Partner chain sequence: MLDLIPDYVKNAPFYHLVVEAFLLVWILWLIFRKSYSPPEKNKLTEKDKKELLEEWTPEPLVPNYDFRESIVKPRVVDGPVAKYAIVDGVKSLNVASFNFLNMVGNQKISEMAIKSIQKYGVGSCGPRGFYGTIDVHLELEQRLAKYFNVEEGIIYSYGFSTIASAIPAYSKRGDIIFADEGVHFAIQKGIVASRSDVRYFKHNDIEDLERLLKEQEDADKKNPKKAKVTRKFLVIEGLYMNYGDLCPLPKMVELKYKYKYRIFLDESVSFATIGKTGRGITEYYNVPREKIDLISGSMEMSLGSVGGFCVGSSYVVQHQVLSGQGYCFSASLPPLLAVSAIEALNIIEEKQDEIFPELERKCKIMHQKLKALNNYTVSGIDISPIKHVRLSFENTLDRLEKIVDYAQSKAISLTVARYLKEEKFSSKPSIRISVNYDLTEAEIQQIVDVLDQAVN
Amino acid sequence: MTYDKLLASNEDQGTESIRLPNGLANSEKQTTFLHKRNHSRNLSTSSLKFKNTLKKKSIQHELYESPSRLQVFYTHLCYTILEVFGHIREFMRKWGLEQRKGAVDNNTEDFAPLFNSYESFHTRNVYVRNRDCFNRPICSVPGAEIELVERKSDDYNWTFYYTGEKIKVLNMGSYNYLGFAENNGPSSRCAIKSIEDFGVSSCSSRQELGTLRCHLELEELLARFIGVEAALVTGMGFATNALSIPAVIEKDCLILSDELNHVSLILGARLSGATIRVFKHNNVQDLESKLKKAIIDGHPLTRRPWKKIFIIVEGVYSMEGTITPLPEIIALKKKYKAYLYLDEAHSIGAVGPTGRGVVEHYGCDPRDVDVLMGTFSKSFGAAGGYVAGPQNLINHLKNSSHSHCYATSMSAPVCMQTKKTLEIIMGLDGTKEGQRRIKQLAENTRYFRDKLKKMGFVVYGNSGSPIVPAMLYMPPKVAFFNRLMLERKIAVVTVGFPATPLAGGRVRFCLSAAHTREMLDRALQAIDECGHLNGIKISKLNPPRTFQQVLEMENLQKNNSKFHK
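Structure block, one chain, which must be in the form predicted on its own:
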């Protein structure tokens, strides 16, 4: 059964999705159901007015395919074998039968241990085996093509040495969504020129002598782009979340956090001192249930009402490629008088007809989101982050956020790179280059995701997301696929436990507007070959096909449609 037919049949039957599959990263629930999420359903009766308007929005289906029980069993068996052999090698190292090459605490026994050796068990016995697949140094701009520094190891990845050679590969792993990470063009020229005016660093925080003219211009332009009153930029995207959340949330507040939120959001929530409760990924029913319970029960110690209730979600989730059901979450936020914090790190610039993120993707009002956050290290090809919202919120953050008060301000070249890129996206440079790139990214995403599905790969995520995960499941396949792709001069990002559940190993493709159709076809051909060698074309929705068979099938369908016309 094809993807479209299965989706249509599910719609006819009114299938509703409640649970998430085993393959989702950081997911607590593991099921073996093939299911569909329809975000326009299951709203409470008090939200019927909003539900009627919701039908007009572009809320897309996200189809997931859980691994078979046999696949899960084999994956757990692999980790069990690795664990057993790891303990055997630990025993041999302890008694001097094998050389200990990992980190060793050199302090005497009367010192408290500097680190827990057992916590590094996975690193020493599993990660080191696959270390050649990670932390690869690069020596070029992270564009559509990239140059890697060749490195080799003579001791099974414990140490590496550099050969002095460079490997030019196709880049399918960087967050360069709109292709602005380049060393030529108006954005990079603007960044280079800014060094003559401002230097490389302000050597001060924004609250002291670190606020440059370009910072104020960028903040004004950014607020206009997003559609809010004001914005505040910082020099690091991770710190934007980690240090801004504690500035607006405090003790005796409640945070309802999506279970797949980024670690920067988790760290910020913990630093705030608030009570944290986790709801199932993109599950509006579970969120509403926890909201109701929180309002009815109040604080668990005092039984008094919470000072504030904050819902924290991401626009696009970087490991799944899923998109948050924003209209429904806004409806719940209004219904229960909660606040909403939206992280648009992977969606600003990359999602929406004009690149204004998930808010535009669904046609929502940005003023309905209390705190809008995003980063410049993806679509803008720069670094840093921002918080946007009402003017009183930004005024408060200027006096309370540690990222504004204590951290060194954003570098002028980074600021000018971001500002010029934003002008191009908005069309203020007098060209349509920004819109061309946004449209190209959307086309590349649809084309690439569609071909992977038709070849028989298990693909996760939303059709509008530039992040396309394909499931590998077993740990040997995670490393094997990565090495096979590099042999074919294609760089990919593969991820496994503990970044995912045990049976959630995957390869994560990141699409870019800089990718040409020829580049994507080259990548798909290589993925087809590696997928066959790896045995990962196991989708229940589409039978395994080669890339050439998929192209021939599509050409035949086009010819048939022309004949009928």
Given for the second form:
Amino acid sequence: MTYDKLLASNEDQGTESIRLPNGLANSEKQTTFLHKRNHSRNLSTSSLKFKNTLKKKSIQHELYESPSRLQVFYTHLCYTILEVFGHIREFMRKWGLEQRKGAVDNNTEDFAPLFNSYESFHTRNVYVRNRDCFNRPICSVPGAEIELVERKSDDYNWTFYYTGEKIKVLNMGSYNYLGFAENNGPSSRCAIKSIEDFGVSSCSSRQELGTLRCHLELEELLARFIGVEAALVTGMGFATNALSIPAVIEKDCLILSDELNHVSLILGARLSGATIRVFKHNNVQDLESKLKKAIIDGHPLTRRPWKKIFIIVEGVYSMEGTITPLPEIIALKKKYKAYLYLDEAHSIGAVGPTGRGVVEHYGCDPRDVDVLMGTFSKSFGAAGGYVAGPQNLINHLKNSSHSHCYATSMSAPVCMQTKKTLEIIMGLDGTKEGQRRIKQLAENTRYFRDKLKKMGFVVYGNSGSPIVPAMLYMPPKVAFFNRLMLERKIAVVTVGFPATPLAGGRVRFCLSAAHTREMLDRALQAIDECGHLNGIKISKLNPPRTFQQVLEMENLQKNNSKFHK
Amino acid sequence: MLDLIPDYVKNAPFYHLVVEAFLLVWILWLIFRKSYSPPEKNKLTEKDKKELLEEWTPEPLVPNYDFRESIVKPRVVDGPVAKYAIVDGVKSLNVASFNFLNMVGNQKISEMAIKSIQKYGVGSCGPRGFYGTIDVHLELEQRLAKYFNVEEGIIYSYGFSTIASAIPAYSKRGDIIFADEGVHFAIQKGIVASRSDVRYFKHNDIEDLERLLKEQEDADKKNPKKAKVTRKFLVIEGLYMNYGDLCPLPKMVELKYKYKYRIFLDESVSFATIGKTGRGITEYYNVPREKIDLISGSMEMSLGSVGGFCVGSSYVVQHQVLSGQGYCFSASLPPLLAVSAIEALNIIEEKQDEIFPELERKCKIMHQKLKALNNYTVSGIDISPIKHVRLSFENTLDRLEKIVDYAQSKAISLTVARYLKEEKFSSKPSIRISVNYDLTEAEIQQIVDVLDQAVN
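And the form predicted in complex with the partner chain, for comparison with the form predicted on its own?
First the chain shown before, then all remaining chains and molecules of the complex.
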């Protein structure tokens, strides 16, 4: 039996070599250890970690392949070369052998330097080299296909000029999960009408004179959608976290925050003044042990018991594509009487059979989560954020949230766009459009991930998340892959250090319900070529294959299964 | 076998051998015995731990207190919050929102915003780094930089986050910030987020600032090496939102070169309201803008849009592209709001010769009339578009709210200035009136009359 057929047959069953965490029984499918049976490839369990999160019907697993030692070595070698050359260039610039580029301080020398010397070293010698991959301006609606404004550089990315041309590309980088970023749908018509009704902005905060009728309508609808008592909307998603967390959490509280939480959550936690402890990403055992220790030991200095303990997690993590193990965390929080703050920025609308987020994905009760938060800029094609929960929490936030008191209220067209989109998703507009989009997104996710894995890329994340990161590891590949994809007219997002760990350079694909099968095939073909040129088809789970080979293999399987019937 | 024993052992005296053997045995015993650990005095048993875990009860999620009715159920506006707004079903004259140049509900701006939705949709669906940069953002940044006649500008998607992200981008742990006590909440949050050493000086009190600067200078002399790398910043507002008065900018710029600090000027209120052509407090005092390191402002007041901006020299502003948290990690400004701001700038630049003198005139009239009232005190400078009005006797929040309710019943929308209890230095309660340049003198008289009647 060849390796391919074995893998195919096991993939049909949905089992691969798994090490189940304690407490999760899996009576139907026993662990099968692939590497004990067929030895054409050496799979060591130490380099493969799988976590199974039990869902009602099927098992969804999360992939995490740690990089091989050779990859880590090469990555460090790349950084060393960059540093050496950086120092040489700095030396040459200092002694006038090379022209100093970039702006200079217009204050005199005896002022303390404004920037940290290492930070600016990194900016001048590492970031500028691949600056053309970031901040690319667009001039169209950020839908499935966008138009980039062409910009070129004559001096290796120090300065840019615009040629005046536009490039039409396939968009795999925008957070447009349900495809609502459109300029001619029912939502945008609603937004246009609201400009005529309410103007563009209210210029006042919610507590003063900024509460518009549409805000209240949106909040009511949102609370119905999520299944809680009340909700509160803010004009910016980042600010929702940064300014609502300090209203709920005070100084003598403890925050247990996931390792990979978003910057806005970290900022909110810091502004609240509480003690912050970090637990390993999605690791429920680590969280439990830290919880126990916190309750037993109390505050480290005063030894008094904590006033409140909060667990802050996200629904879908945007850099990893993983989903938080919500049922276990809810069980823990109930056992130890902690409070749970769930940030569903990327998961509301995109995950779950009717788009109600991670809570629905796992079949949990939204009232078990104490504070639900989310944003409208991803699945709803608008801007802003919300906090939802019991009525007394929302009343308290109205009184003491910083954004409610000081910041301008949400702009009316943005509010109406969100409201109309929400109605479409809930099916209240009388069509099945919302359901269709959610199904399309799930279908696209499944298809894309499957093909990518089979081609041999190292793919991270949960199989249900529409964010698909594939690893590149090395910094030059971060730029090279991006540029090659742009030549093939596909816009992708590649990230490296410091947004990711040092050896964690990756390309992150964001799928959308607006992507058709042809678009995905075109993208996969281009990814196949670029991946081959970059040498990143190095997964231990699948041998490197081309896209055509993957399609042929699947055809073969289909024919075989028809034959067996 | 006895030949194997070397000579020096055979010839050694007996007691020597005994001592050596004893030492050897003792060393072996020391090496191989179990290490000494003092018994843990307060070691908790499993039972104790379990009891602690069960006993611990957290405080309730939300503290139990009486929520202010006026905040939990605020007034609702049906329609644009323009000069006349339909508040709770009644068409009222609005002097509560920051609508200084009457841009809310402007026809041209609405048209441009609608065109923008038809081209770009509503949201931008991504942060600035990942395909969220739309050409209108770049255009707006250039226009703002040109308006202030500086090198570069950068925009944020929310006014609050602008200064709250700009300060921590430059000032880190170990740096020193000198800030005025009267700075508004967003600046205070930015200072807390930066984790720097903050020294507050009394509001607009130059002597107090000099005292603090001299203290720091003395401390620096003791540790010159550290002082060389410690950055110092002065954070001030052009026109203070909580007081309505201007900051003494020329003296502060003079002190800048004496004590070597950098100035961050927040012009949220003074942008497009103060100065002959609305270029802010630097125009009013005739201070060259190169001397100010960073000017930040808000598009949510005079421009009638949403968002904020920072302008200054390229050297300073470019840094925020990578380290401004509200810039890098947040979805960018919806394009329709950027287009509204550009259109508002167009209107301002076209009519600047009539708008600003008119606004100044109206502010002065309002100030005069409010000053003439018996039971009230007005704080702030007469050209400020923000007036804080307080009762001369018994100035409490409850009484002011009653006055606001009475005014609302007479179709005039006022507001109490809202603060949170986390404010570092709380101001006395007040009613904040925002002057709209389009108010007629009759309307100003109406407002003043209602305030007068309300006291009775």
